[in-house]
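There is one chain below, alone, in structure tokens, taken in the form predicted on its own.
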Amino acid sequence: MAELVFPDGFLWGAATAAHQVEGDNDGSDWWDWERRPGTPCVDRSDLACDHYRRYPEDVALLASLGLNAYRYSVEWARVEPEAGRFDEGQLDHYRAVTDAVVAAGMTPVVTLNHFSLPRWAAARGGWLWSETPARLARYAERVVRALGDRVTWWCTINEPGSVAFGGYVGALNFPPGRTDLRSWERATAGLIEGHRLALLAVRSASPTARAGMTHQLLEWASDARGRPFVEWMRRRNEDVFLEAAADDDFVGVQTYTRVTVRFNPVAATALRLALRVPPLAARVLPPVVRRAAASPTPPLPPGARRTQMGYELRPEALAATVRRVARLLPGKDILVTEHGIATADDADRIAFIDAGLRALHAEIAAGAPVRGYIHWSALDNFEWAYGYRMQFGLVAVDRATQARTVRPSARHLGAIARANRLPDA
């Protein structure tokens, strides 16, 4: 049986995010959001996976599987609990985490801002506050200088499109839960400026490091009636951030599914007219967007299956987004920073990994400069508003005992990583 060989030096890893796994992140806006009446959060993060204390065993476990990279985040709310006051003890903690990753033989891929904000920044308006971008850059420089040359891959902001959409116009599943088009636009501008300044801060503090954003990208499908809406959404939620990544050292691609958009003739005509008149679009489109985002069961093609998240089970969507990035930003290095599935059936996860990697390898063979594949997620964790119901982990976590159980999919991905190749089906 033929094998698909990946490039030399390819990164193979798994990912976490601080608020989702560390526990007791009680200085962040997400901690407050989970407790605010009327939000869609079904659980509170509380102790999460206790990764803040258990990171040595978790890092050792990932390395033992054969992975050579670990993507994790530094929590801004911990490092800067009050505006302008940096906690050296917390910086020491993240130095220790990074030292453990390096000592285990893995490459650290560190995210500076993964969704959550310090409470003090959120209270001033979050991404609508004009000073948030500069405050992020100041924090980024402190972190990069603290971790020094241990880290060569930095992600400035995780999925800025998700932050702007979810918190400022979307399904109200992110703080602060605003619902207007103008806030979406302002938050988008703030996130882009935050990335720009954080990128400069990383380069100032560590000139040899590589830095970029990570982007949530979808494979979009539509009929002719739905295409204008798809183009409008992709432009506002994806392309504006990809254009802002033109000077980045790499593009982080995070893809989970395909979204199919269909409108009946009357709705399609109304939307097409609204898109031509900005004041009308500002009134008509936000509720349309919110209804679409809030739908737990978006339309699927015939015969398609859903994941626990309600997504179409479509691992090959990754190839479509990598192909698009390679076309829009030719020559730019691409790092798959998230790709995974929420499922109670680990056989589905193994099949998802294999199908996604086969499709990804075809893009590499066609010339896409992909430098690595990082799976989401290392551990079953707190999946934001969805709580602990979604099983994304290569490693299961018992909520009562915090015991870790390695799933077969973890060993399967580890074997691929060790060999740097995938048997062709």
Second form
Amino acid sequence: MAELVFPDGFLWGAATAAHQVEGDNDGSDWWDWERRPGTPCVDRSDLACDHYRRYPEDVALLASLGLNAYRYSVEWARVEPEAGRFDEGQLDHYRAVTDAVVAAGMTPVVTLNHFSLPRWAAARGGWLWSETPARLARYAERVVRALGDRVTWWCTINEPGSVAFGGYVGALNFPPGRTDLRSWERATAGLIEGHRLALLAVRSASPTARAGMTHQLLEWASDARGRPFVEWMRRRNEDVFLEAAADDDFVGVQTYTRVTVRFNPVAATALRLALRVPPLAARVLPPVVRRAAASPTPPLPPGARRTQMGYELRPEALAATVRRVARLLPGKDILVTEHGIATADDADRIAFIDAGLRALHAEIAAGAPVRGYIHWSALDNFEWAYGYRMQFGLVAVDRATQARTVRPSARHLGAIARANRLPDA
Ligand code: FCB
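Switch from the form predicted on its own to the form predicted together with ligand FCB and print that structure.
First the chain shown before, then all remaining chains and molecules of the complex.
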């Protein structure tokens, strides 16, 4: 296969999120969720990767690989530990992190809210609380004022679809663990409003900012019977948020897999009926989506392999989602803010990166305005309810010693980044 050259100025990076790597994020809803009996969490985040203290070493390591971007998040629960009280020391910390990123020659891509909420906001209902959107915006303004001159790329909310779905209707794997359609709708509206207000705040605090949301997008497949369900899920989980991105400066695309939906005839008819009658839908759908989401092993197409997460191993899913965004929001800049694989075999990760980049390059060649590729994740880290078993890292982390070991995939992505091209296969 021919060598593939990427556009000038392409961002090549790795990503983390505060709660998953920093450690001791004990003012957040996730800290409590990990300790609450009955949740599906298999581990506690505890010290995580101790990145709060070890960031100088981690940032230097990522830059030494050849990457030119680092995506990380600022932790709201640290910056505003009590409602209305902002901690200047924490803002100084994130300023220091950002300075280190810039000094290492990397472009910071900063997420303002990556899943976790301050405990005080969660206690009032999280995304169901009418004030959460305005509070997020006020916090965002503080952060952007503190870091703004060093940062261009801002992500307001990470994967609002996952937050609304996982926490308010389906999977029970996110706080606050609600499971009804009404909560899902209200949380969705709250997240959209939070994004809208945060976007205004970011722009008012930094005229040079480029702001957007990062979206979890799936490649969907189904037979005819599964299609109404796919359309319904995609509408509620993806499209509402993409529509809310119409005024954004970029769309963050995060794609891990393809989901194939198949129903037996009875279930398909029941579901089609339920979708037409809202009160029926309110009763029937939560258990259906819950069951679907809880199934660790959804059916796969013949011959397909699974990742540690139980997902179909399908790096090319990224092309399908990028193509869809380019069609729905023509001309809008796209930044791949996450793409990665949980695997014990690093050769799988290398192959995943290459196949994903080949598929992505074809979309760029077809005109999709993709500005960069940021891999999930820089480090093996705390994978939410799945805990520390998932190995997403370009860099391995020894849980006992915190020692970092650079995997071959990290050097591989770094070499691609340096060359700005994918060599012949
Ligand atoms: C995404 C999240 C990220 C990480 C990856 C595996 O949904 O944004 O924090 O957990 O999945």
